[in-house]
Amino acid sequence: MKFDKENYTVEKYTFQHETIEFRAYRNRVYVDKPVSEEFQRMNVFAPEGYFRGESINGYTIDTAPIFMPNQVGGYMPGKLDEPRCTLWKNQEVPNSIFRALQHGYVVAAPAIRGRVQQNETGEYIGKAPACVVDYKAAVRYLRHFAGELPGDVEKIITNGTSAGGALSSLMGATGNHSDYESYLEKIGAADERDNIFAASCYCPIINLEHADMAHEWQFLGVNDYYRMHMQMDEGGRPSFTPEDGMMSEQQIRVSEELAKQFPEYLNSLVLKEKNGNILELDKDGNGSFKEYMKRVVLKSAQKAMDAGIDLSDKKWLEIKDKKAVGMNWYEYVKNITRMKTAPAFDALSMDSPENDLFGSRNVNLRHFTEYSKENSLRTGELAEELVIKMMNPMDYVDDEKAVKAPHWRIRHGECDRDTSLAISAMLALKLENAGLDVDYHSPWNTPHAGDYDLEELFAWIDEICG
């Protein structure tokens, strides 16, 4: 692990009009014994114009916030990332790296092991916790060598959409705890601090011993199912076919008795409303919290109604004087459809993303909850509690040896089928009821997805900044 910083090039990238120089320095190796090198280093990028003294948005090379966006996804592999175009509703955008340096902000994006990744011998080198440990050892790194990099590593903030939010929710909550320590000295990490300033998280894919009765809780009683099934062709490449179908009785048997946990949990949880209302369910998942979910709604869709969007087709959605002031709730969920079928994370059949990601060294999946464990149609492992803890940010949110980020934005799209929307709506109280500071917004319209308003992104960080 070292940082030679006359190793680097300049370079320029344009988009359409809009060119960018920019300094970089690749393939920057964060860890000491890498266990997967070509998924253990990172990319920093910096406005060329400070190395000329220049100042970007009233930024300078010391004062510049360090934006950290992860490629991850599926909780699969992240790759190196660099200004690119990407593509967003068909159309060919900037990716968030262009923008951020455009914007003048330095770009540290790290590469991070993934799931299905094995070394020379056969074993797993990438299941839980290693997409979280080795972006903690990124964060180390431009703590280690902050004397010699741009930019200023008291302000860095993670980015990430749906299992790479979640990582960036993870970096949030988790900061400099012990749990991550005995990791992070085996791939030889940096002695530094890993807390950050801020979370920026779309659609995170968390608290997964928890999502699956909160995602039955809301998707109860809509047991048709439509989705994208992918499939690779002869080259490698995915394409998608739309599948739709009914969930079998035994999948409505499951779907009912999760969603029937689901009060418990939540009123474990004692969340409070920013005016001290406590938000609960009744057995049957009625309640405040309920109550609390329809205005995240119903606050999204007058965004959108004030932004000139036409809602009349919403049948669920109750219009008064140009003001969303009610709506039905099995109604909303009916035209937003269901995606996945019961258990929608920890399956039955033990062949989710998320029971590989819940493998260990020599075993390839795993339960990770009680019910799906005890309801098992495979003979399978429940991974160790540490590990399941270690991927959830709710877990330590009101622990005092974690420093969390004092700074949070989190983006959760109103149609998001993903998971439930209770999942986002959960953190963001958790971390308010802890005194945080929390943006949290439901975009109308808006499916599983991130960095779609960057702009707004990016004036959040700004004022965080300062």
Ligand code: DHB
Given for the second form:
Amino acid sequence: MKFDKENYTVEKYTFQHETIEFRAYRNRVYVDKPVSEEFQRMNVFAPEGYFRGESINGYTIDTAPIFMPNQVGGYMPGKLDEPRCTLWKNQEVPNSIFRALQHGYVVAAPAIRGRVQQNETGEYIGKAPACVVDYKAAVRYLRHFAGELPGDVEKIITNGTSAGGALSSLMGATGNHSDYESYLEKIGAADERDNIFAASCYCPIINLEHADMAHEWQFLGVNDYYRMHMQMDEGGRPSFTPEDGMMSEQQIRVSEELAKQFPEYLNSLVLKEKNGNILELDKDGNGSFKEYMKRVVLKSAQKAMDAGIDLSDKKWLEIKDKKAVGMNWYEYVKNITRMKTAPAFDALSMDSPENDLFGSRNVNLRHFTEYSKENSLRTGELAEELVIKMMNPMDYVDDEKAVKAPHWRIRHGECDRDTSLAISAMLALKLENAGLDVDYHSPWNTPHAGDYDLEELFAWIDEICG
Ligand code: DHB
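What I would like now is the form predicted together with the ligand, since the data block earlier showed the form predicted alone; can you produce it?
Time for the whole complex; same chain goes first.
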């Protein structure tokens, strides 16, 4: 393993009237025995001012936090990234790497293997847990060359959205855990620690083996669905057509069966609110946990109203004297609408991204819940228990062998329909109950998305690094 510190470029990138100057160390393969050289590499950037001895926002070349965003979406391969512009609400805006460099962070942006990759002999090389393993290997690489790279390796903050948010949460929950060791050895990762300082997670698609039941607990009774169907044109460009439908009788029955499973799982976690109250559900899915989830949504609404947004058209929301005082959960869910049919993740026809994620070297698609295996329409296999565990941060929070990130920031939009809001809430509560520092919020009128509040994210990073 090597790091040629003299091999860099000094570059500028301008967005409108803002210019950043940075040093770029590109294309560093972060393992000794890559199975995918294209994706097991990383770009590292640092503000050029640091090499002139300047300080930025109070940081120096030695103390600057290392912001570590991944580009993973849909558990597909995550590409290398760099400072550039991206589209947000049809407007060009600088991406998180541009903003992070401008703010004084060092940025380490790894590419990461994904579920669809195959080698020359047709074997799958990016199935679970490859994506987490690569992220860990990239952290180990940074530690291995800490003396030569700018930034403080004890201040690594991972960041990602959706599947990428899941990876960030796994980085925060599973530091140095032996479960991953043999996988890391196999790809020739550096013999270093991989625990991180903080995890920033936008709408993490996690807890996959319980995500179906959580989803149906939330969306139960909303049987019509609405989604955008993506297809690729001949030039490989995506286009979207709306798809509007009603779940079949069989899917409605599945929804009811899955929803019934959720209370037992939720109760098994014995989650507590800050005041010590235990959060529970009765067999019908009602109880203190549901009331807690309502308060998450009400807080979201309150923050929006405090910012001057008029919510009087939200019929499910009860407003008194400019305060969000109550809500109708079912009407709220109906209002945000259902996107996925039941089961949302472990599809009976095995055609979900997650079935693909849990494939193996030789099998493309597998199940990862008992329920869907039993009801499989394709008599699919079940993934190994350990592999399923290795993709679930919930399973490591109470494990002393996992070095947890002390700081967490979790954001899950109020109208996200890709996974139940309960999924991120359970993670946030579990982390908090374990004594970790958690900043959890559901931003109003925010769909399945990330990086939309970089100023707030960076203020949080500055605070925890301060
Ligand atoms: C992503 C979205 C999903 O709905 C899902 O099931 C998995 C991943 C994503 O955007 O990364």
